Amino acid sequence: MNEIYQQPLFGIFLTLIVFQTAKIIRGKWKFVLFNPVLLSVIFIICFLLVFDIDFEAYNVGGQYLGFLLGPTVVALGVLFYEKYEQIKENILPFVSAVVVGGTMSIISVCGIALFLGATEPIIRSIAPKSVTTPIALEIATTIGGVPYIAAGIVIAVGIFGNAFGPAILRLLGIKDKNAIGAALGTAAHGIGTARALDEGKLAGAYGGLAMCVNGLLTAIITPYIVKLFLL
């Protein structure tokens, strides 16, 4: 039996007959924490748990789904060009808040987490909690931090701004659509770019462009910034 499990097989099935099966149950209720990956993620360690088989039985075929975010980080290049074009004469003034705002997400985050007593592990990890799964995932590796503690996080972000993103930018008065969509694709990637979706196709845009925007700035300045606050 133990055999099965060790064929690359069983965790891409695995992984295929879960995701379909959440995104059945994300179409027929539309509840914001369905949210397929979150669901994915947390059946597929539910399934590990009770049948007592090891992460590393399960990542033997994982890791062939995850070896493609590589390419689709390539992919992400073709989507900046493309948003691009459309925004082109506000590129300016969203630059620079893109710019300014993940430079804040990643001085806030570690800021934060060191003064409420964090590890070294755990800041290095979540520094790049604002930026594409893909991305965080490389840059986590590259300064050190744990690649799968990064990805929870930017998935938990990811859905937070999902959910609450927009509430809480109309709360703190900003009401203008194409800022809603940088500011959900700078804090919260893909998925909350997912619901600036739901404002207009243009702050979709707006926010996909962001992603893209926030994902190169961070893979960039993250290890000088993390430097600062671990000396």
Partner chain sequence: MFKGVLYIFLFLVLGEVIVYLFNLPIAGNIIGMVAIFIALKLKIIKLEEVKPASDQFIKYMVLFFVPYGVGLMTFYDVLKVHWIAIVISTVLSTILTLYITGIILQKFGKNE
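Taking the form predicted in complex with the partner chain as the starting point, write out the structure of the form predicted alone.
Nothing else is written out below except the one chain.
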């Protein structure tokens, strides 16, 4: 039986079946916690625990799906190309919003963590919470954080933004779909951008570009901000 779990197709098949099931559940019940990404994570974790399957065995196949994240992000460039003229008209306020949002993301999480008495390694690990996992892991490693903690926080932030982001933004009076897309891409990286695509192609293009700009910004300024907080 263990040989089945070690096959690459096991992880791929399990992930796809679970995600499609989660989408069906979300289609029937529009409850906010029935987010496909969140449900998929919970279902897979429960499955692995119930059948006592090591994550490493599941990830033999799961890593191939993870590899596709890179090409998927690059593919967002197609949307940017298609919507370039519309984005260009708002490029200054867009970049300004992403820079402010990305900077405040780092400052706020470091400040809250410090206020709550978090240890230095934890602060260094959660500082890059709003960028996509590969970038967050590199930043966390560079500034002395724990990569596994950084990865967990990044995924949690993405799922939260995907599930609750649009509702929170609309509650705050932000109803413009393009602004919602930019906010989701800035705060919730790739998973948030996937949700932005549900708002429309232009919103998805804003989300993808915001994710890239914030990734670059966070990689540059995070070490300096963290250093100021830990003086």
